[in-house]
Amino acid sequence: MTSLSTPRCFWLVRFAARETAMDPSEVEFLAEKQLVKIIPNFSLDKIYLIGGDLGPFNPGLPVEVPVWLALNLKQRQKCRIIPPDWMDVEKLEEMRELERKEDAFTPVPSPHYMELTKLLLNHASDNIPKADEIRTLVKDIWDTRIAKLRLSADSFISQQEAHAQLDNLTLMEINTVREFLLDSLNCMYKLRSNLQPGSRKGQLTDY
């Protein structure tokens, strides 16, 4: 598979890795920034946040405001949650059919669409037409590109390749596989290291 193996910098796997090195509760609450529509039920004039302004909220009028924003509306009985448009039976299942298909990882419509799947189905199933087909629906198009994603890292580092290309992976996709991928690459860059000439026998070092 050629996800893992065209062109660039052998560089960018390590840095790609390392500056996803998070679990997967920092990936879901940068999530949580993610906005989403509600429509509310009560009033509200525009409040002033560091992240931005959100508001004014007016009863049965839709607003835009951050996913941890609606949730907490939510659980309080303050709102209704507009699921994001991608979040469509037929949506996803074109998108599920397509990364069948495809060798290549294929654009997501969100780059935080599992967690936010979660998310929302799990606080706000109610509002979420079709919740539990959009949850197995979303599940399949995940299974699929962890499945290719381990095939990609297996392939890379079984041919001893030295080169990558991330495109169209998620935070959460790639810190599946992470550890693997940095633990191999260190292993592989230690072995190229000491068959380079004037290399010191034995001397191993980290990247």
Contents of the next structure:
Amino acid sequence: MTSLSTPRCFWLVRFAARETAMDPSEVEFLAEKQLVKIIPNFSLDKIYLIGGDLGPFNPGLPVEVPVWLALNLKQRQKCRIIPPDWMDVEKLEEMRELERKEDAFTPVPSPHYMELTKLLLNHASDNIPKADEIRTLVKDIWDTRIAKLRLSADSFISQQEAHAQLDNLTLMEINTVREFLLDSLNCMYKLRSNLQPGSRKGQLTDY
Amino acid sequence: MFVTDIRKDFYEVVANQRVALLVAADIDALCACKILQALFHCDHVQYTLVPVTGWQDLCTAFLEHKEQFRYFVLINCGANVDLLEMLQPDDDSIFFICDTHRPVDVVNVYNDTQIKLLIKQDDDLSVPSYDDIFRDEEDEDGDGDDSGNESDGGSEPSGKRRRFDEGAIERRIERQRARREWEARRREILFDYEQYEYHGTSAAMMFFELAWVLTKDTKDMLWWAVIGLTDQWVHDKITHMKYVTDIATMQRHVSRHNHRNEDEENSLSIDCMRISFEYDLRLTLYQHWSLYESICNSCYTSCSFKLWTLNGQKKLQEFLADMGLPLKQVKQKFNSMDISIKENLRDVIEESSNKYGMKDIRIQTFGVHFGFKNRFLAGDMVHAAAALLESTERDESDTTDNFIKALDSLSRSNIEWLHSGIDLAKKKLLAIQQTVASCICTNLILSQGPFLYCYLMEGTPDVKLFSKPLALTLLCKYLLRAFVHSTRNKRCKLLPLVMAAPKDVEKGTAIVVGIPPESETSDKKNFFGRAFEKAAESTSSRTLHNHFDMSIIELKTEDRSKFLDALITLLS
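Give me the form predicted in complex with the partner chain now, not the form predicted alone.
Expanding to the full complex; the earlier chain stays at the top.
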């Protein structure tokens, strides 16, 4: 999935034409594999899971765990979540300004910044200082990026460009535009090929 | 026996087991249940929740679940009767009882193996000492042996034996006399102990303390504990002194939580729950209604003004004019009132109400505030949850459904249920006020000598609402207060009130409730429980003492008059 954020993602998106877009909850599920620091209040030896090793847990000592485990422990009041480094008001303000200035997409704080913000702020907002401002800033960054994406998709379709540069896009953002972009490109292709009389009609499948 | 270390003797025992939770149908029990459920979720304890509305429900639930569960937790039920005799459990069933009903039955107190009371020992109990009530069996055996010896040895009289016989006979007579004296004293002690019913510390507060000891207490649990305490006050179960003392205890917890989280630089998200101490007005639901409606429908103000009379209405208009509040503003929804009026509304109202004889218009309570528009006082939540718990909206009125709905409305994520509960509560309050007004104006309250009596006829509007115990108790309380304010007879002001309302028209049953007299320093001790039992026995009326509060019974409507006569003779 990390390959989707490189410039070559355009080709892979094209090949995935026949699949419908992912459900946002599936994207969130993938985001939960990201690691986050917690401070547990219990002790447990190292646990060996198929996806990797976790622990050992000692009360008061920070340990890195995947987000799904962090949220579960938080809801059972067994830990305190430490916000990731990028979840800070000044840093996010800088990123927002940079995003607004540039035409292309700027590097993201984290490949799943939107999902992580939502998950952490919904379940652990008491551990995150200035949670409301962070929520607003992240939403601003998201809005700017989606606006750029929509503009780019719009011009891509209307001007029938052959390629576009989509670096620094996250999976969630691509997912919002994927279904529309692919379907409309397919329609355009169908229309274009119908303009040429007597050509490959038989080989086209109806969408 | 009383559990001393609630963490070691209760929580750690049940943490690895499957538990059955039997919860009574009142708001304090609901709050205690929520706190316990939250603790169980943290530790993945498997439990089954069974709502019970009376003794029969309790027995049925126990029979259904006794095969699968060894540990039972009873919330707000079971302490005031001999539980082992009622349920006949196996020897390995263990009951943890957290109940506010007092007096606690002596068998429950002194049973060491199966009954564990989650009650503080100094919680206003005055349990008689063991020796006063239970006598060792050996003395009686000794008696029996002695008489046995005498009957055996009676066939061979000799000089020595005869003297021995006389001494033995004297001793026996002495022993029997002592035993009779002891039994008479025992009966007296038990009678005094069990005569008056009252309530102890809220069950929700007990479980919050458990959470605190486990350091798993959250603001949600604190809020539920506050609601449990407020429920006891709203439904008049505890004295004002006890309420104020418990509020002070809760205030310590609230300041601890607020101090922990609020910081100058790192302020909390607006979505976090904030609990604050409020010295707020005693106007029911006023922030979710209009001020005018709230004044008209709150017991305290309506009775002080006597709003069922024309004079009272005029006084109310004067009161509003005195405060300088325009009628148009006051009749609007509270949230849409002018900010300039809302700013020091409480102080303005307090000043004016002092002039009109209402000295206690303000009461200490707590409010919660989360999100941008959700503000609730503890009293609002109690009324909303109580209205949901006893809602008669649907015809089948499934009690389990209502229970679950009321339970859900206490969570922060189910605000719609809470709002629908508030609407139902408003309707209930309107119905109560109208019924009170009609009862006073048509003189339906009759003095029967030792108590006042009122019967709601079948055709009374909203009488279906009053077939439920909590609603009827609230109506009773308001009615007694209104009567005390409206009557001139000094003696009648000190009488308790018995109220009957039709419960089920097809089966011909009525529900009867008795409440203690209204007074400033009332200790809320209710003797009607025992009185009802005795009256029912003496007239062999068909009664059902199903409710956990002994002062609420069901009665066949035909037996009403003879039951009443028996009650009068008993109490005069």
